[in-house]
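Just one chain is shown here, as structure tokens, and it is the form predicted on its own.
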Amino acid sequence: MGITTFAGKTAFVTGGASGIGLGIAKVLAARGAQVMIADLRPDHIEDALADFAGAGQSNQVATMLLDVTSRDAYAEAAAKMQADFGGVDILVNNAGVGLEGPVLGATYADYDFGFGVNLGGVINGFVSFLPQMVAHGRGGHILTTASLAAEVVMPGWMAIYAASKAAVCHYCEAVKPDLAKENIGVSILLPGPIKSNIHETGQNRPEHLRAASGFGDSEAQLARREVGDWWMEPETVGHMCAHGILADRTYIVTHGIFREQMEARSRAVLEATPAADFQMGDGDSI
């Protein structure tokens, strides 16, 4: 069922140059998949082939520049996938924004920038490479990267990120049993705090949706956040992601810290849930 081994396997991986992406790719090249890492920093691509190079595997990855919220530039990329590699095996929508901000300043380009890479990034992933993962026949498996923050009751200064997050958690739940009839598995990782360059997500904002941005100054405080000693490293989530993947584990979950909010929030959903339907009495009106 899905994937069995990464041998002779191709994957596509989205913010594929750093962080958690990065840690992915490594573990999957390492284990025989060829990788194609996909990525909106040039930059972050060069560091990212540095590291393969002195690892040795360089003949184990490709890169490309992509802006996930571009569904032409996603649609080039599957024909590219198709055309050179027959197609991808194994798909991880990584590419996330940590959006972080005042809910009462928040704007609509605010809006569409979180929900525009969190999660329309991902669907653009899955509408552009779905239908040759079925074309193929091969079966296959496709991973996405959501978070901690979409399973608690988050503060509002991440309440879009927690939403955007929070989609893509029951999109994926949804379609898991439509695509395994197609020999395709899926798994979300939800990852806590992870060494990675999230912080920098004010530079990765498109220029059309600076200026009427309000989280101008969040963003230039995120950006000098130091990542903590203590945190966990992305080739550690990787090999925790691949397991997921050959076992088809629907949830890859990093850390425990929000164990107790997660069980809070749920049994407060529960308590709130009548045991029948509300039925109305003769001197109820709506």
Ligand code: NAI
Given for the second form:
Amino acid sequence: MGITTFAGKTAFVTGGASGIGLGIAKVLAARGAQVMIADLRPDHIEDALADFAGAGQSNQVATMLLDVTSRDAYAEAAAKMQADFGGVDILVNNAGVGLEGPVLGATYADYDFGFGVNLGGVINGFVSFLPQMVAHGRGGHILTTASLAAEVVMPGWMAIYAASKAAVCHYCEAVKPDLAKENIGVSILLPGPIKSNIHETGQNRPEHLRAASGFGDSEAQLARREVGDWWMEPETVGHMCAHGILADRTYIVTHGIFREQMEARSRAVLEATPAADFQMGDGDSI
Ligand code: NAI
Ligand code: GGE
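What does the same protein look like in the form predicted together with this ligand, given that the last one was the form predicted on its own?
Complete assembly follows, chain above in first position.
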């Protein structure tokens, strides 16, 4: 069943210096957790620290620079959390990039960037922190930010993004029963549109995956996109997550706006599915 209170717990939030991650970090801190924000971007970390200082909560938060795609850096981060805090209670695998671009123009640099951060970064979180979360014996919770993009058929320009999010979603679903035996809860955050800096995705692309990218124009265009005024506030998402963690909910869904597309996808799979007692026979035609 995992976590029953946030008071005195230690949380590790990747991509915690901006957007959804920052919203989650703020709510966990307000509810008494010690929060380590781990993020790629020094500028976001600086802004986040100013936010916490303004709220008089500087003593509840610490920050570190971390690229979730670096396994060595992640191992170091986990060792530091063990040494300084006696291990983490709540791991929030939130760092992600909203990469988009024409699928016919996508290069390996684009696949490596998208899957590297959105899938690889999450797996690195599990591999780095799960051993200490099991070993300390207190139980805990792992929340992973996927997307409603994982639950609908997305347009081609979001194919890599959607595939990376579907992968983490199915991974989390599959490991949940095994982790439950260790008193570690698992939740998947499935957000719709949230106010954030996801339009800065191009800035989060590492140099070595830049030159060969086919998404340069798309990322430049995305960088000019305005944040929608009707999109959800990250702190509202944070409150939904806090509730979902305490209830050990598998899915935390922020919006109902994609219901029809979600239903259409599920229905299409079921419509292609034979009856439970169906067996392909010699006389059947395909
Ligand atoms: P954001 O860009 O405001 O925040 C993401 C943070 O992650 C940034 O501070 C960035 O510096 C950091 N980051 C990026 N790459 C990293 C890396 N390799 N290592 C460590 N940190 C890294 O964007 P947002 O929207 O808050 O994104 C958070 C998560 O939410 C992502 O996984 C995204 O895919 C997901 N999401 C966002 C939605 C939205 O509408 N904003 C909707 C559905 C999912
Ligand atoms: C708000 O910005 C983004 C973005 O740039 C990339 C991805 C997402 C938001 C989300 O993960 C989701 C929810 O908004 O993407 C979608 C999910 C379902 C249908 C359409 C989506 O985006 C167009």
